[in-house]
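Here's a solo chain for you in structure tokens, the form predicted alone.
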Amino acid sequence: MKLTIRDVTKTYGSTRALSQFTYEFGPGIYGILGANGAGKSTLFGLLTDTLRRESGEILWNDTDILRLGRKYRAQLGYMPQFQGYYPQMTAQEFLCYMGELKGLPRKTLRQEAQRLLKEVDLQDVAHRRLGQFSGGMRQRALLAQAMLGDPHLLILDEPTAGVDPQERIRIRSLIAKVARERIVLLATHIVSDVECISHQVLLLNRGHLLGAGTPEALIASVQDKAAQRVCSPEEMEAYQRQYGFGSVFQRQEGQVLRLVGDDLPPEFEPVDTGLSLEEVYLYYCAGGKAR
């Protein structure tokens, strides 16, 4: 099972949303990390065949997805960033309706919906209307509909957007649970979502793939790119104006500003331990590498 993308490009007018994107995915969870406008949703639109690419290839098991057509879409589960959820429908009605749209057999659809609602811990509210759900419960229902038909490729666009920290942890755990024997692509700008469950991380910025690797390897790549210092509010503002935004921590000795980049103030102390994907994100996706 593999998904291969070769030299794919997509533009909107004079804006290049995706530029010669190339990567091969096998089973596992891939976190696609980038700011808003990085090209994540465009990539997903191409993978779900709702956008037309201008050049390049997208292959499912070595065959172009345009040639596979419906056979490819049957292998695909998609959770878009923004999706209507029909507030008057119950959770079970919603899954059955989405299953019919996917062409799943009616005779097994109710049983499939019940199984998936149990998997996302919504079995006790299966007959409650979606309009009465919390934001996290709705996201879990949307995750359940993406898994209808037991797809081999699961595409999740900002699955934890707008939910509280407790629900975010729950949804991450569910994604990790359902990822077995699947290719899961998880796009987000929430670094902790990627760091916790992704086997590989792709760094996307302005349509370009800047880097990819395990979380550990990417963190190691910025090991000598971070430095920090206790700063007054006035100093903090001046440093960030000159060197770009950094992370701010509250410590016993005061507020600490951590900057990431190739050009750092000499009075800052290098950070040897405690780095995370947040520093990777700041370096590759938020301007630290090419300010």
Second form
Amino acid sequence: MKLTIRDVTKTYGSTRALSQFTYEFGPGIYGILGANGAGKSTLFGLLTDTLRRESGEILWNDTDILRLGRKYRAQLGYMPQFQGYYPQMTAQEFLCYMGELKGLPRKTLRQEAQRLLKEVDLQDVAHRRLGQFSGGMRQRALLAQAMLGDPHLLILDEPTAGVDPQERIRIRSLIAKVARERIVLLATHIVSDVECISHQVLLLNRGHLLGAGTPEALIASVQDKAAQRVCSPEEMEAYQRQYGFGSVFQRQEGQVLRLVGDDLPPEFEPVDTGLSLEEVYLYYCAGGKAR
Amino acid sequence: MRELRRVFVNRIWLGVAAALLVCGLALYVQQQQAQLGCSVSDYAKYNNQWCHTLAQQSWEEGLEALSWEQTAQLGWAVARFYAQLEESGAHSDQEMLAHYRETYPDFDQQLQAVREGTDPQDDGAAYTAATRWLERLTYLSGYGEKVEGVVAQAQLIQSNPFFSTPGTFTYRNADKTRADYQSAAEVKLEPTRDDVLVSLMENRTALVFALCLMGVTVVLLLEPRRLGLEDVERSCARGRTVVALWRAGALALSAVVATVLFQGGVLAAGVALYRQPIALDAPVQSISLLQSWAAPTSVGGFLVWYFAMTAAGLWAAGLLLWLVLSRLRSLPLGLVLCGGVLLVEYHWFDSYQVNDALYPLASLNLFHLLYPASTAGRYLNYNWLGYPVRERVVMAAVLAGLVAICMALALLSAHVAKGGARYSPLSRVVERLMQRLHQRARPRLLWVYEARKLLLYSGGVLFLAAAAFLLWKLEAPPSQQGMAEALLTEYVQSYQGPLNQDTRAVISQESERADQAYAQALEAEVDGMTLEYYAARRWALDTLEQRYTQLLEMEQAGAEGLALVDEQPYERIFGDTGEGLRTQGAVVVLLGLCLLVPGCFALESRCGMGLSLWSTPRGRGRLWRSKALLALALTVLLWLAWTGRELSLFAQLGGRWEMVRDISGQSLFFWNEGLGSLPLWVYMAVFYALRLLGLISACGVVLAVSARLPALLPAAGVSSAVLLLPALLAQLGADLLGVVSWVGWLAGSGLEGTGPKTACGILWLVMGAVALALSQHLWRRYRA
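Which structure goes with the form predicted in complex with its partner chain, now that we have seen the form predicted alone?
To see the whole picture, the full complex is given below, headed by that same chain.
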């Protein structure tokens, strides 16, 4: 199976949300990193055909998704960024309702819903209303509805937003578990989620695809672009004003400012080890590359 | 202060207040017209003329002048009736003429004027004005006697050995009653135009609308909870007591504004409509409705009391509603429950009078507190520890107590920690019950889920219940027949059925007997009323005989399915007389649709489910079809309720189903220029089928509007404007959009199928189809 996006563009008024986006997805987990307004949700809206495409092609197994229509959506599982749910429905009811919309046979729908609720560890509260769930439980329920029908393409927009670390790890593990023989697109701000489970990472900024590769390759690409130094609060402010936003670490010797970019202060020490996708993000998406 | 701004400078609050005010005034104008039975403007003219005339006369002179005027107006009515008889070919009845000349001094001149067409064009306004003034002056003349009667009655009670022990409630009550009435005995009563004040006190619509506005205020006060800001509020220093006090203050302000808007609006509309100022200095006993006030109070003072009680009642109701809804976890469920309770309470309040066994349901009732008119209109003392206390004092105390308790509970509630309810014994029982139910739950069909979403989650069941309740409350219009027509109807009911010569012979004999009875009554010089009766009976049987003969002739000429039919049920339900009834039904059903159907899409928007739904295979086409079919099914349900109520009223009025089934439309030939030769049930079926088509078309329009405007209130507002505004304008006298008035066309104009109705049906069909297609397109369209 493959999903091909070719020269797709989307504009809102005078703002270009997505510009000539081109990529081909095969089975695996793809993390899509980008700031707010980078175009992640727009990309997903085009993939789920809820936004009108201006130009370009989106092909599922070499056939345009508009031609496939319902057949394409039958292979799609989508978890939007905004937590949409009916507070009055129980978790089981909600899955059955979504299963009905996905065209799953009613005879097996109940078992399928129960299986997925067990998968996301909600089997003991399946009879409770979604309005009574905590944020993390709700995210898991919504993830379960996205997985209904065993879709080949799973699109998850901020699946771990607003949940505690334990829930995040649980959801992440679940995604990794179900990603075999499936295309999973995962949009998030949380770099560690992407780093842990993604096969490929795509970096989006202002509608442009800045870079794509494995986490290791991307980290290697910023190997000589990071430097750090112990600084006082005043120095930190001055350096960031001049060199751009950096990350601050608390160490025994004091507060350490790490800057990422092409242009770095000479007094800073280069950082070779311990780099993460956070530095990659700062370099590509937060303007580090431009400097 | 910001809390007040948040509520009162909110476009929803302002929009609802404006819409309710306009509707309330339109309904008020319509009610005044209906109650008077004539043009309000003409009535006001005569009413004001009499006011000036009577101001310069003594009461005795005034009574005489009014009696004379009433007689003269009756003379005109009789002259017109007599002239109609002449035109219809009835033989000239000299005895009756002589009787009329004796009863109405100017009868000859009046009859001549009617024959020449120079009689004054009057729809009864002059007669109504004279009659009302006559009633007023008669009341004023007898007020002194009434007070003396009450005082004497009190003394009589106290002289009775059973009640003569001082210190008992009965003894004290008699004392107090005497004292109260005597305190008001010395007031100088004045002949006062009381139409505005009476219309204010009889107007319950303003009360209901004011309560609706309080409901909107409460919902807006609970907005922070819906937005998830409640915990943030409560964590702030001033987020509990201070906020609770401001919110209670907002409810008080809302109560005052609602009172001024709706009650004050009615008062202002009344002054403008009747063109009469309110005599604020006049003693309140000048108005017969307030004869039991029993205290020296001016009309101005009474109005202050009335408005203050109304505002206090609304405030108490608002606090109660706020308390209840803030403790319930689900706002929609809370609104449904509170709405249901209020509906039931209103029904009890409206249905049970003082003499009914179930009267406590009406008196221990929130609406009793909200409607001070019932308290103002009677003298009643309650027994408080053996001492008599005036009912209005008790009401004021109850209101004050209710407000104090609700305020205390609200402040207490602001400090009570949330979340405990989940672990209460009740919640554990509910939890176990839910588990049991869950084990039996099975996946449902899509439309079943949609029905639950619309009826339960969106509160649609409340709108359905309210519509059903209002349809059930519809009553057939009163019969507008005089004595002669009423007798004719009675005879028709006795003889109705298939035609035959035997029945005709019986009718002829009856007619002859009536002639003889009339002649004998004339010879015996019986009183005028009895003679009128005999004359009316004679006329009725004469007319019946002519009608029966005509029907027989038609049958002999080849017409089939003819019979003598009582036309009153048809006229009062399907004819001109029933137009008001059908209009009310149309408004109720259309309003029900405007409030119910937008829930199909509003819930998706409110719950943020749009993207999830559209990304599924069935989330566009099939889901829309489920919603549309559900909306159409509910439309059919409303149509059934409306049709059922009309047909039940038809049966109550004497309509017979076997005649509807068997008799041809030509049997109704005295009504609306006659129908064709098809059976009556065909005409009724076409009438109701056309109505169903119209409602389905209206449903399509609401679906299209709500697919475009996903929020409930804007969709309901725009739909109401499209479907109901033309009718509202017509009520206010500006019939600019009558041709596109859904209400007008749904109310229909009789059973006959004419060209315009056929064209209307086709138009509805096309519009409905277009609207449904548009709705589907809007639901499936790209969001950007």
